[in-house]
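Next up is one chain by itself, shown in structure tokens, the form predicted alone.
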Amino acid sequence: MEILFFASIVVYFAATMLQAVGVALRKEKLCRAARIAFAVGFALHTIFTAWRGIAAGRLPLANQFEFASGFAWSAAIMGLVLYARLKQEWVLTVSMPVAFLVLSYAAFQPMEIKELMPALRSTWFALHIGSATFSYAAFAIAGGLGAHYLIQLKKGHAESEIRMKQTDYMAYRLICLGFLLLTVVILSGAIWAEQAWSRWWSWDPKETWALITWILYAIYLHQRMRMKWQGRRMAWFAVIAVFCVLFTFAGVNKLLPGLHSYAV
């Protein structure tokens, strides 16, 4: 099982490097090789995830290692699906490093399989935590697209204006998806908390930072839809907001222990 996990990291890294060089040199053969490597890495990652789930006898999302692995897997499948629909290299240029970096972070977490705590044995487990992995992946890729937009803008519109608008709009759509899923995370978490701890909300650090993240992206959507903000300002917003997501994902567990400390 560990061989599959580390092989996934290596193949994701190879795909990321091939894609970076292929895009920089405009070599379609390298980009094609990167896509194949990324698909192979995703297949290995999927087999690892399924194997771990079977070994644990549950959905493998119960601790920080498993959640990070799920986060990376979600980013990989999002990247592959978006590329299949859009056929745009910039989608994979962003999603590949997200999958690689998050899975690399997982490698530094304790990997042993543990029994679920009583509070986690709930029908809300899959919905709450599964939604969180895809929400974070959507926000991370949107942030990467924001960075890509700013880099291209810095180069003086190295890409066509239509392509820039596509990048901007795709980041917006991903943030809409991430915001919807984060709303599901917060609502399902409140119901689950009431069942497990007899209170809907406890201002636990993880809950608080999830709410802060939700408010931050609500501001993004308000500015986008009501104030008609687009382009550079929204790209910067998407990039900066990712740091809040990453702190909610990893920083809270390390620096602000609370009821969710079991996720470390």
Contents of the next structure:
Amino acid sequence: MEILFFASIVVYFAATMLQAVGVALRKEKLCRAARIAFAVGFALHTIFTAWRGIAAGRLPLANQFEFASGFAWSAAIMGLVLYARLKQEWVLTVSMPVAFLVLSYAAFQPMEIKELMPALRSTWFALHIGSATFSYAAFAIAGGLGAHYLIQLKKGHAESEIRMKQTDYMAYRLICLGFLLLTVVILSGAIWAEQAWSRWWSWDPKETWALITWILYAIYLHQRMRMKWQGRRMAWFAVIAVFCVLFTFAGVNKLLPGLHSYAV
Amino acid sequence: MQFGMILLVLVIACSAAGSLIVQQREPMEYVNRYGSQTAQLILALKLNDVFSAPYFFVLMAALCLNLTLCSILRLPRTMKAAQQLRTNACGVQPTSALEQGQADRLCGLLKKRHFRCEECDGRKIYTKNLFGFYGSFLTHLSFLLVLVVGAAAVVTAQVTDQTVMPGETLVLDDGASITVEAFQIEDATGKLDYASQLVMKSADGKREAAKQIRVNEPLSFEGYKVYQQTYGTAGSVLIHNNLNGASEVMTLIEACFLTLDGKNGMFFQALYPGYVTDADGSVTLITSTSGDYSDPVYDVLSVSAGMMTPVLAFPGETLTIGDVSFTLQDPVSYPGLRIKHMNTAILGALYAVFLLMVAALYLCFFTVPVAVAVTQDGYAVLAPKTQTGLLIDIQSCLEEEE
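Go ahead and give the structure of the form predicted in complex with the partner chain, now that the form predicted alone is out.
Then the entire complex follows, led off by the chain already shown.
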């Protein structure tokens, strides 16, 4: 069944390429083919994830490979749902490479199915880690939308004003969603830590960087809602903040060992 | 307001430093890791213990103060704005013109979006999510409460670590007791599963709770939480007085001298989990205590008539020294328990503020209050927060219909 995983990467890659060429050349047929490929890739990815969950006898989110796969899956489903609602190509133009790149990262992680270690056997497992995958996916797509906005701005408003506003607004809404989910991640993690280790908060590197990410996006939202920052400034913010998300997701596991070291 | 942002940036800087620089180590370790000058700087700035440093507490206190002021200043404004939105919508002049037939299409869109419709001075007032006015206030308040109640939960909790042998009962200061009925390292299928079967009783003995505890599954009882924290393995010896026939089983955790007369007896030194027999027949003891005690070996000294004789003994063996027999038994595994006593009201409050925070953020982001005044000639959108999404939707709706 691992062939499905690699097939998903290949199909996501094909979708990303078709979409990029389709958007660049303004060929609707290519974009349609990209959408179909992306949906196929997502279906393969879903089957693989379901199979892995059944084979492992648990939610497949217990290590870095599974989390990255879940992250890519969340990005893909978010992209597809947003496209179904908004019918805007740029949503897929951003979510396709996110899904492809994150899944490619997963391919470099140890793939073997391991028994869930005792510390992870908890009712909080699904909520804590499931929320994290969707939160990271929302931030990653928002960062992609920020980059898309900046590229369009550099081209001199290749898209209409309303599309630019829509891109900016969608990035903001995704950050709202990601922030809410990251809050759930942090709070459920605190409750879980108290159940497992008797402490709500240990300043473990993963906890600390999740908090840093949370504060960073809190600043984004505050400046957006109170100081009415919009457009280019917020786009840059969304792009830069993604690096913090990526460090929390992957960098901490590799560079700063701690209580969450089983996530490697 | 921007002061709050500065504080948040400082919290980020402190947190990053606290995670990137190893914390709470000996000064020499910093010298070895970072060099003498950098180590001096780290120690001078207390970057070796950021989260306990005075400046970090000051920062947190300032953040709490900022949030308190934000909440206090925000509430009257929020209440006033919530009351005035509908009034303002009645009197507002349209800011965007509508052409023939567009008013009906706009009303259709707003109805589809579940806006509430009212008539006011010949115009239609559509309102939605008025409770969302309080989202921002509640978000600030909940953040403040999480910090305050969280700090209270940490400060008021009383935590003690205890080792209790299976079959023994630990009596706590308030009279409540914890009995460890059994402890296991593996479950019936051979999988690692550190679990203790506990019975906890109240001080008056009238109420009790029984549970097998393991990681993620502590025992909760009347403000106490008992965690399966660690485990250990101890020796066990049956001591028999050959003169009067009395017997007693003793547990051997640390080095001790077992004697009746103070001169003759058995000196327990250590218990080893196993041994390896080398090719030449010599025995090497396994000193690692992290694994199973598959072939346990007792390292003891037989002390008799002023002579000490080293002995390596196995479970089942009996050493008779003077009038006393020492029968070494299979080792016993025991749990290390963490007992935490917490005020249940604070615990409940903490869970409540967690829920409040999630609900407040939902209100803040996803229930944005808005009123739209629609006349036949134009419309106006009144909202305290960014309404780009609605404005885009209205614009798109009107453009599409054209």
